[in-house]
Amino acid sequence: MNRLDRRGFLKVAGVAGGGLVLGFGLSGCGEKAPWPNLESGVLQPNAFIQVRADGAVVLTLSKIEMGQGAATGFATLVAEELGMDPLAIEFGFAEPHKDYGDPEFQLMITGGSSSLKGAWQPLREAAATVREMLLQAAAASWNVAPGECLAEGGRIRLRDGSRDAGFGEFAVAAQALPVPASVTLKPASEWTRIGKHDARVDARAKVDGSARFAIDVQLPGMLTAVLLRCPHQGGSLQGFDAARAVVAPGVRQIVACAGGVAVIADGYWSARSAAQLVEVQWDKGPLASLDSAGIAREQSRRLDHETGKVVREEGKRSATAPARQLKAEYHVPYLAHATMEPMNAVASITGDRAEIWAGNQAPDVLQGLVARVLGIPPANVTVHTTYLGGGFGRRLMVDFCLEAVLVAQAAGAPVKLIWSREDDTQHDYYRPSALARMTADIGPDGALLSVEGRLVAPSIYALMMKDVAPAMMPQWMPAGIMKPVAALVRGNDPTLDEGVSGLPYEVPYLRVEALEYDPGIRVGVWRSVGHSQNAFFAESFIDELAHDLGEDPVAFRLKRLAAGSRHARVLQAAADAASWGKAGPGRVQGVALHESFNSVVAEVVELSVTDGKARIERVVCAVDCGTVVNPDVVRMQVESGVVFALSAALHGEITVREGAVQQDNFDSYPLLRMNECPVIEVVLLSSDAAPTGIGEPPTPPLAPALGNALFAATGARQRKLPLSLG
């Protein structure tokens, strides 16, 4: 079996699911099915853009908005081609439909830092199509050639300025015109919004409170529920006594449901208070003896005694025996997502139809899974996607939505299911724990002869195959059929090694081997996925090599990067902006360079040390992410990625005992505090290339850059996360 990329993962799932592969709508819609947002009396030549008779331009977002700025980026692309202010564009979130599928994933997935990358060409073409149809309608109305008309400021005007009118005046006439087979996009020399527009289109709604998150949804007759879940991974419900809880104020029902005990009440506090009175007996299940120390021992044993898959091997081993070897072992723990808004969803079941309101990163997957759970056609499931109070990959997994559906079915009424922070921390899909052993051969003359890495981690794709792929299968096929397919994915999962296997440095011989080990703790995608741990392994070891060979860490890297490459330019830009090597009295620096999601990021962390304790003073980030559509949004994403990574690097650690997660809230799983946050400086490199990812790439380089700075400060190398400032 060949190595799987993200698209390959979905192809395998589709083939296993009976041929439902790329381009087939999970909603059950056929090729000519209408878009969910179709309206009469409006110009709508495609699934994304409407022009109404009142002149309103409405953009349907195929991606969700979880703070990453997708709405602003998409509106900017549309506004550029329509010649209008992005803030004047109305927008809403798409319901499931095949036309909204991501070009890479072929599903309505928001992840992989693919939003702008995927929308760059098709969304501008969609807007240019609308523009050309409006221009043709105006030209016909005014009896002039289309070339005499311009779209500007949300209006159509004649080039000589003698006439103008709003878009709405031509919407109905334009709708009757044939859709152009091809359109011409504005050249970069004429851009007035792309690369310049920075006002977020969702800012006002989030400030005035009109932005609706799932937790804000209210329905007539709606109840609120909490769910008691087995604290032990893989455990199950044995029994419960709700005698005291069921008579508590506001409680409507207490039932065994969704693998746990659902407490259904008039409001959240009534449900949560009553839940504390329920006495539950749990079967700890097959992982009752599992703990973090045991997981670490097994990871080490596998690297000692087992072989994995060689995922990259380049160059030739030296015929000269090495004079010595540099060896290092690195370890990272499980990590939770810790989104600001805990998991929640609203579900309403009426007969053979279901409606779901949820902040989720995969609406069509959610639709398919709800249909499977309820045994109804996917077309009978309506998914209303809301704003998300943070996702980071967590809301790609829709377990919390399926729970809401089952509880609503049991309650016989609309239900809002709300997780507590404790639920969120202890029942996440975690960033995997992983172990790496890195080795370098050094020749008699001090030359670097080889770099080898051996990695062990669980397969994220194998788990996602099991939990997500049933949405892609006909309902008559049992979900269990995915188990052998998931087994095929193990060992062919790029998340095991991405970031180490992609090492950009030129060395005489490079070999990377990946082993898959799943102890049973459920894992998922966490901001930057496998890059989050593998950048720490790779860039920490590269830094160790530089120091071992007596070379400056930046010079060491530059010497082994192709001259003029993106990597070299980004690294040099970060070094220049940080005044590398000139940090000043009492300051030290560490550097790391990493490519993920087609973007290259270099970060320099600068520390001060007082009484043996380090303080992070500033982080300088240089980024090449292709064409920058919204500069300030990109800076926000870089700053966000740094803060997210700092939380993980300094505090993040999920530990397991008796198969149960020990952390439960921010007292035991702390996040970065304001007084810990350094100055963050961002350098955006200019590029003529199409946009690449930006939501995730700033996260991976931070931990190794910080670790490398701590080594420069103390002379002691920390090879295990989280790091200690002393």
The other form holds:
Amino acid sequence: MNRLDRRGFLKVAGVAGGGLVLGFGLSGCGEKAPWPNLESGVLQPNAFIQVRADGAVVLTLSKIEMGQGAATGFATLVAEELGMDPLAIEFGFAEPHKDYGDPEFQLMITGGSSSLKGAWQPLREAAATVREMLLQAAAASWNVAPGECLAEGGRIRLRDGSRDAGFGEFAVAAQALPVPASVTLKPASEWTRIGKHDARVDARAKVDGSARFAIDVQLPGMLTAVLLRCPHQGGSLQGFDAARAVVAPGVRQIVACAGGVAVIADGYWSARSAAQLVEVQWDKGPLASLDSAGIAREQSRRLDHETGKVVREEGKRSATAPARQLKAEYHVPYLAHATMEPMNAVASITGDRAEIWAGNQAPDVLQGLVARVLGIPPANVTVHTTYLGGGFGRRLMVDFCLEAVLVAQAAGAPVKLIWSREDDTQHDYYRPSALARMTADIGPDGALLSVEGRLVAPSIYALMMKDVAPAMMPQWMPAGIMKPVAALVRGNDPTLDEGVSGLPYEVPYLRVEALEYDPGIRVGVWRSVGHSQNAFFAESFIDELAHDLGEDPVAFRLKRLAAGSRHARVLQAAADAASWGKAGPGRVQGVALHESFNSVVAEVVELSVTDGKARIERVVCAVDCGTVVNPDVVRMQVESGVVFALSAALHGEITVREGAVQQDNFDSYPLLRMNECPVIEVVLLSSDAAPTGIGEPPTPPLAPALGNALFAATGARQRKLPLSLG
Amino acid sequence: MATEFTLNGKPARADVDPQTPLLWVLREGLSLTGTKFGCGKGLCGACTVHLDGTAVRSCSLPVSLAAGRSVTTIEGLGKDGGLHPVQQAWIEANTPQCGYCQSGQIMSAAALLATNAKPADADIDAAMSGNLCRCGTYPRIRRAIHRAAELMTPAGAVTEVQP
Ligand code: FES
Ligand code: FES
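Alternate state requested, the form predicted in complex with the partner chain (shown: the form predicted on its own):
Entire complex below, previous chain first.
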């Protein structure tokens, strides 16, 4: 079977780009740094770490920081090898260069919970290289054997403690040395920062207002723009009358641009106020008769009448006829990302060069697409990545950046394009709506004979391929060539079934079938991607099965997991921490277990019920994500994933009418608030394996654990998200 | 028409339409970008500043209503360039993730603590539920507010240690 996993998909993308070669080249030092984001440093044997003459260690982050803690994790890896405080490292975000490509994706994509996993080996090696060069230079200068020196406490020291000096003293001498061909990493037994360091390197800037997001960028002569877009997906601009708006105070220009109408003004308020005076006629386009009820009907019809691709089939169908069948149908709606910072970007175009400032999860994709839009070489496009006010997958798509470029071109001046919250909610790349039918055969003796899942959802990769891949293609190749490539991906997209096809339990016969149905609404990757819905389908149904067979939901699962396996240990840890089966008076619990991005997470949701209304009291999470670099940052990500999932499980629903999204701001698309937030307890399992994902894996198990708890509390099974607390 | 007010202890002047929300005057006119835009409708709290010490949503406050009054933003919260105890507690509790909501959260928390030296969890719920955090830092915010209350207790006063 030629299915594409995430790695495979991105490889295709990379190949389409003429083969971006993964570069961890240890290029020579001393000359002008070949990396665009670096001023010439003194010692810079690789793309990641530079030591300046004043002794400062500067780390260039190949991953963006959207809250997930990559900056702190990377600084910790470097600090460990250099023997210094992670908080003393200066850091900045890489501009596009092949050396910053993700080892798996070969692009500068921050996604797939891959950051630490990818950096784990190369970044420590890069730091150890710098350390070895400094030690050699120090040894030469002090006339001792290199083994007499060590790097600790942010300085180079003689082991006997008789002498020490700052890194800066040896930077010049070190740059003249050859780059060592191989280096030895500190053994785990000597780690003093990995597994221990908790303080975030970005905390200070994020409590005093100085952290710079794209929306904060100001350029001389910059104008501010808003864009009116067709609310109907796939629709287009028919015409507009800006006579009243163009004379409004502060307005510079109103122009058809980027598929909509750009209102360009001195500031946001002038632009937004004037935009309300523009009268626009939209052609509602091909989805004018599409609504949520129709999408749900069509999902059903497809499962009734069509067969999909069998993505997993294991074991043998029982020869004896089942005594009965358990059947359940689950449904999830479209969801928006709703990052706190609405989409925005700043673009400045001068002659055949462009500069762009944006919070984005894919700087080199952005560079390629801007180049294509403007018809200039990618090398002429400078991408400045700022902090992101949230990403969650939304900022992998750079539509808003391309809009800013087009508006700046029309304005003939630098432009900051700011989306309103309404724009942001209505023009997202949504987590798809999906439908699942789950069936289990039960034998005459009450034994579980089979589990079958039939799923219908749109292909996220097909869309991404169409929108993202042109960035990587040579410019003479028309973007339309991506159509057949997208078709290839279609039918091979793991996001349809990941999480159901990965069911970890031993059952005599397992069969998972995925059907693709794309209603035309734009979809994208949303924290945990296909797992976000498929964990709900799988783990709700497993819970139904346990109850149906009269077994305890934890015992039912454990019985079908290999004893001592990662899954079993994580589930047991969550059950223990939550005192499963011994919940306090008036408390009811539900559980779910799920693996995604190579990490395993189990969650127990504990409810209280008063007057028929449930309240979520606490969520206990057990996590195996390999070696933990920053324990508290991992806990933060678990809390974050749980709250994100709670927003979706309790409130999240994007609906469509006439092809237009009906929600617009936080009143119609509510997020979890402080008063609804339960206590969240986190258990980290110890591991000596390399780090695996943490940004996404805590999200998927929450919805099924909550649904399962609600069933335990009320006896009523809810099979549609969002869930009701009664 | 110009509006005059006090901003972080210094006189400030905005020569704009008096209906312009204070948020945009701060961010664009006065280049204080620590105050954030999240929803524009008073629904998220990202734009929270203090008006005469009270937390207000600057996205929904016409600048004219600040005339003659005192506005404090995140940039002016700490005294003499140092950190306010709420900001210190925020760092101690490892609170910020993406950070975008945090100026607003901190301003709401500081206003709460100014009138309630030792807020209970229910007080925190009441004061903080207007501030959204998409990154889910609520448990940390709660902890940080309790910690800030400790830090702000005058030395020598009897304090209970938070569990
Ligand atoms: S921007 Fe003011 S409350 Fe959201
Ligand atoms: S820290 Fe990201 S929205 Fe609160």
